[in-house]
Amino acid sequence: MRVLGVDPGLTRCGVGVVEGVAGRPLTMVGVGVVRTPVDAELGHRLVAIEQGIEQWLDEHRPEFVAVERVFSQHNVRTVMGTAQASAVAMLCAARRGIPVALHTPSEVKAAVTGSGRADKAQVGAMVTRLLRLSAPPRPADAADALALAICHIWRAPAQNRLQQAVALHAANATKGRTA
């Protein structure tokens, strides 16, 4: 499984690819980070992020791509900011018709390090060990979307898994009968 890994941002978006399936090493196949100038015109910045995301894409040829669902910070400006770069990977994946999924922050951390918690050094550390790299990637937004990666390889049996349940007892709730 390939999995683009997405740390949105609208001054850095962390883009970070990674094969493997779950239970087995994982390998690293790029990893780096799309940015804007922070005084240019949002709309410019956007596109310029799309672009981005969409070099990625064309490169890479993942079968997923992992974005971190944006959470209520303090700062709206923030959070509109980080809504707006989501929905731009989230666009360019769906164009593709490549399956999108979104991890929390603290789904990511507990994934990668164990606990939910975790600062950005646990995880870039973590993500070095993980993909048995020399350093951990810089800046953080670039091992947060490897970190995105990872997360979505280990969970994506499982979640796949009851996905189908749920979908099961739909249908079989539909005709009449229960799981």
Second form
Number of protein chains: 2
Amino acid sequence: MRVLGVDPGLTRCGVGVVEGVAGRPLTMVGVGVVRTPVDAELGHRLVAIEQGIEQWLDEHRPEFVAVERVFSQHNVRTVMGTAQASAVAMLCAARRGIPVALHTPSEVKAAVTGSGRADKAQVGAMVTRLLRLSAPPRPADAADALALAICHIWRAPAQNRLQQAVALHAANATKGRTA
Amino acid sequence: MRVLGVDPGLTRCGVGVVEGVAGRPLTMVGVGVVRTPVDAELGHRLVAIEQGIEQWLDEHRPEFVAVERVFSQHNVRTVMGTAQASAVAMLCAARRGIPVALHTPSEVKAAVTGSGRADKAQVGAMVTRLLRLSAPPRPADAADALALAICHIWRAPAQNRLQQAVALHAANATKGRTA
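Can you swap the form predicted on its own for the form predicted together with another copy of the chain?
Below is the entire complex, every chain and molecule, led by the chain shown above.
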């Protein structure tokens, strides 16, 4: 299972590809940051993010894309840009038929550190350990993208079973009505 | 001058094309709504919006795209979707090299009604009058998209003069440094 994690942002969009299955050691396939100039027009920044994400999809062919779910509790200006960058990442994946999963920051932290309130350093340290890297990935956005991918791999089995159960239930309900 | 106005939204994205210049009667070229199913996955909704906007750009070839600037004062859930839909509209335009302008709701209301606090009915009534339509466009999102396009046509001369002045100043400053 190969997952591209995306930590969305207009100025820095963290991207990280992780391969593996739950219960086995994971492998980092690639990590990086898609950057856009702060002084560029918003439309052009979104085009640059699209081109960056497309390159990562072309190069690494992930089976899933995991994007951080955006909340608007924080800084209003930043959150709008984050929502817009995340829209571009989701669009790129969905256009290729790649399933997109959204995970909240606390789900990601809980998955890799055991605590939903872990700080950046703790997340970086666990990503380094879980992927057997020699040093924490920099910047933090890159480490967060890897953490998202790891979170998705570990959470996916349960989610898939749940989706199967829901689909089965829906199919049976339909059968019941048409019988 | 032909402008596509976009009132962004995940469920209903208002689109309207207006042609004309400031100081002359304006013409409505087209109006409609790009809809996406509420129960579809977010990624698929964004793809549907992209396809809808692309169709409008293909069919009407606007020289400018005017998008409503999104604020996050309102309902948090709605605002995220609005920001994401607006990102797709801006991306589609910028990818084709079409200039994108953002106008706030109060700028648009002030442009077509004279008051930044006008209500939906007033905006609809003025759009109907200014474009010499037989009835207000429905739904309100479609009327808002036309109002955005009208606002852009009327505001653009001043903006263009400002942009020219800024560009001239920058060019002179460069000359000064290199002389």
